[in-house]
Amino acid sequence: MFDTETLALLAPAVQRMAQGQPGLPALTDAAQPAVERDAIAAVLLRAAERMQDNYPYAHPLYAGQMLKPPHPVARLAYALATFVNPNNHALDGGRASSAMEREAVAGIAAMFGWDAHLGHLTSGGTMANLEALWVAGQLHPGRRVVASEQAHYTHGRITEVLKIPFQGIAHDARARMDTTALQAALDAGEVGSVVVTLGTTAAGAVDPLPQILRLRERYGFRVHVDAAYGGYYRLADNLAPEARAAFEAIGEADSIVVDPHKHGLQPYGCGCVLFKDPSVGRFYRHDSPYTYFSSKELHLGEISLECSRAGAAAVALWATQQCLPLQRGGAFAQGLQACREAALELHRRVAEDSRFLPGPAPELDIVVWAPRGASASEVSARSQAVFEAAAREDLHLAVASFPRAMFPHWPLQWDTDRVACLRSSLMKPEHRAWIPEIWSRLARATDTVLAA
């Protein structure tokens, strides 16, 4: 889980990135502060043991939060870089990491289709999604922005900040947004912008897309595809037909976010706000006195809400899409291949197992569930007595809160408008092989739940 070997690599690197420069005076002191080589040593070992307190959310038993370990060869190029610390605001602060973030970029853009775009990476998906809602406002000034309920709720927090009207759309069981409610809004008037979302959060649900897109040829608005969880999955062949055709059609989206530090095996935060006619470019246009002037090349901070951006996101990214290109058929589509596998099979055995009430088939690799219970508190007080009985077993889910909308066919007695259920994001490859592991865990801590 904790790979130490591949730091051998580091070190050869550092040397080889050190040459660029050979015409420098020799620097021969050490760095200021002083701090002495023992003091530094202690003091990581003493982080070591501070950071010792945490899920182990690396290990295929950590099966709850959106957590997905970095690739080594993106901890050791972000490490790499660090040795120059590059900022991507202005060609000034990082010349190369600048282009490394643009070539990575454009491969984000090509894996959706797009030749022509602008794009630039972000802290991560909340600043990816207010640029792009930012951009939407400036040019529908006035019209509401609208997003499932379902869609994160960063979009109302978002459009708050910028003054923007916001509404949310009812969903269907399957946690999608609704059509005839999405109508219903169009219907209304003054709708400028609607948010698809291809993976919640919550439960990993696809939007309809394709209708979606109908719907726009009608009322004109502007598309913009939230995929921050779930865009990489544009590269997965084993989709369900839906949301196969959703991602098919992402294209043809005015804007689109994904979160390389979510299924793009990066560190956070490297988020990604992608616009499909460049000219949106106009309205970031400002003065700086002092940051471009070293360049008449593009700087990035002149497409950019952000200013300091880590140019080590970029150089991390870039040495991925260097070794895992994102193409399907290749090893990294068949990661994503792997998770979604993983998560068909946990919702099989959930589905045919009488302990258990199961959720909408998951569409990406987010499964829902619950343990079974006469009404819906007490399936709430169970699901979070299983968490924390499955936690004994070093099994560690997430729970979640779900409307009584998305299990119309739960035989509950509906005490309560909202239901606690357990939640699982399977985004490691690695729980293709475990799921046998899991489910046995999962089976000791729901029985001593049942029991008590």
The other form holds:
There are 2 protein chains.
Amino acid sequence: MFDTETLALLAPAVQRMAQGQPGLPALTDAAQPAVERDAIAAVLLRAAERMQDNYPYAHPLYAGQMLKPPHPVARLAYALATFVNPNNHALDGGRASSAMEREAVAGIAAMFGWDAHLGHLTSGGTMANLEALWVAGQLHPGRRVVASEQAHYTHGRITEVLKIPFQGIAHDARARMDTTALQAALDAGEVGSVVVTLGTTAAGAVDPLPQILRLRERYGFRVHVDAAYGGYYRLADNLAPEARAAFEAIGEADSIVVDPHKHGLQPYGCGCVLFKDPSVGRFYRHDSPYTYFSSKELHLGEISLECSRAGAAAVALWATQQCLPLQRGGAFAQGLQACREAALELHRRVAEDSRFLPGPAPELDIVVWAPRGASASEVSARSQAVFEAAAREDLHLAVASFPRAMFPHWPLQWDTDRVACLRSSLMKPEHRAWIPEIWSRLARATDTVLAA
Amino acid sequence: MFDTETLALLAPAVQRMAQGQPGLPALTDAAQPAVERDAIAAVLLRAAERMQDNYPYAHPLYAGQMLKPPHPVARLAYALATFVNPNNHALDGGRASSAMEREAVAGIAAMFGWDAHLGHLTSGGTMANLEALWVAGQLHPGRRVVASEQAHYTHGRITEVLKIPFQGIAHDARARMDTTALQAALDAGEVGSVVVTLGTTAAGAVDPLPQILRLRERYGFRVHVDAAYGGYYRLADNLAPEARAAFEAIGEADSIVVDPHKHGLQPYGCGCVLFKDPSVGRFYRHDSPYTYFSSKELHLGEISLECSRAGAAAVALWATQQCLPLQRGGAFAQGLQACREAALELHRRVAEDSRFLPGPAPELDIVVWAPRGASASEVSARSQAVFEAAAREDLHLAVASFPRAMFPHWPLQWDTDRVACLRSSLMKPEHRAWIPEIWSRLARATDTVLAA
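Please could you give me the other form, the form predicted together with another copy of the chain, since above is the form predicted alone?
Let us now look at the entire complex, which starts with that chain.
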């Protein structure tokens, strides 16, 4: 499961990197503080043993939370870069990795149809969304940010941190923002920005961006697209028409967040924020007494709230995009399409099987469903029980709670407002081939629970 | 310079990690999207060639910005963890790495004398300080945060982002917060929190924490210690008495930030925030519909603003602390002491040499000085010129701008308010042995500039 074969590629690359600095006197003394090689080996093995206590994230039978193995090239390039350990705050801290960050970010912007843009990598989606909402707040001081109640909880919390008023907007039975409810909020006034989620983290729902853009013509708000999870589906050829239309329109947004550490095959620590109007860079301006003397070029720290930031993340992303360009029809896009096919197939089986209550048809690659039950509370208890029984079958799912509004057709007694469901993020292309195996384990686990 | 010998330790550790999941059916199909091994090798070599365009950060002749090579065990453990790619947001995303994070953070807290605490790793110092100031703002709504004018610019900017009023406090000729000026600000009222910097990023100055704690008794504000740079000097035995006293008192703070990716031998992407009162965890509370079902234990995402976060950073830090425990007198502490000795030696040579104007005596391991000149503007120009001439000697320094108040005894005409100086962060223990070589290259570069 953990392919170590490509590790042999690392040492030659490190040696090639070292050839760039031939003029320096050799280091005869070992780097301090010295640790014996045997001691390092022993601690690494202990770390490896500790790390055995995890779900088998890399295996297709892990079909739970949003966890996708990084591509080997990303892992290797990240490890390569940690030999230098560049800091992409200022060019002084990482000339090469800063240039690679600009190229990689330009590649992501181009995927959304943007040529001119202001953008950079972040340590993750929280900081990326924080920066986008901070800029939104600067441009519309005092006005509300609104987002679907199915949007990531970070929007509600980060606006609180930023002291920007926030309002949740009702969603429809597909977990998409309800544009009628949005319009009511707009009519009430004082809405500065609308967060449009293309791929909610809970259900993978795609908000109706084209309709929201039409409302923008009338109401004049700022559109921030949170595509942290779904952004790369811009490249997929097998979305349903409405989701397709939303991704086609993404370039009309004012800002976009996408997390390369979700579907972009990167190790964690790699988010990305993009602004359509490069002039928002003015909000980032600051006076640092000690970083910007070695070059008149733009330093990434001048367009980022984060100070120290891992240049290794940029090197890994750059290398991955070199191997797997962000192109429709390419190998990377085909991988996403396979994930979506896996989700459609799992949903089809669930919908046709009387043991289950199906959630909305997946818009991306996340499937929501539940074992049948007489009441919402019984369904919730059975979801948890199937989750546990499946884990005993080495099939690892997730449990997520959703509001009643998402399941208008479920024939059950609603004794609670929310219901716990099973949820699978099918983020690995291999999931497509493994659906039969996943299904048979799920069926056994469910039979056990329903028979109890 | 880039020791690849320990790379051989990685594959056995990865294989050991893989042994933890014996029950799963083998993957016969390769992980998608597949990339030919040759293509990966070629891209890695291109990345390595691109990465040659950097300063030689790992070599002792790089004596400029704050850049310290990660320890091999940290690099290897980080690379090991990216095979699993845990997300330390929730236990579901990384059971093992979450446990290792708690252990590593407890080790840092213990270094400051804290047993009970609330703390976690962050992607870096910005997020760590943001969380500390956000909590401070929740506890003292509307009241000012104050920090020395030599504190990191992030405090001024992050309080602006958090919409908390901020005030800079004057500093003395050693770049330490002026307690008289602080008292004046306290007398003016409405100060909720004081940021105390133990190791400013520009000059390595150590604010007088004991005196500030005495003011706290009278005025009752919150103390946040920004020890992002200097925190680990808590373990050093060769500080001057005032700095020693400040580090001894650090446990009296309400919150502390330290960046393991600065002096803690970690790759970038590893900050840490600690709160003395664990009950501030209540501010972090949020409703996530989909993460917290698999365990009743505390998830790190419940005490962190960041959502996705690299568990690999925790594994690397844990492994490093296993090899190099955070103990006074230990190998890790001795490494810091060597850095400080290097700084004292460079400062001594500068102070005794008529070609130079010495800055304040270093309190940690950062040295500030300038080539002599008739006026502040001439000194600034010569600093920049020596910086460039030294680079041609393969000696890499930094340039930083400081206010006139730091150099009351410099015999020059103050035609500008600030002056650009040379600055060296001597963060490598090897620097101690290399000071003679650094000095002879610096002398040659300076002679060239002074003769021009």
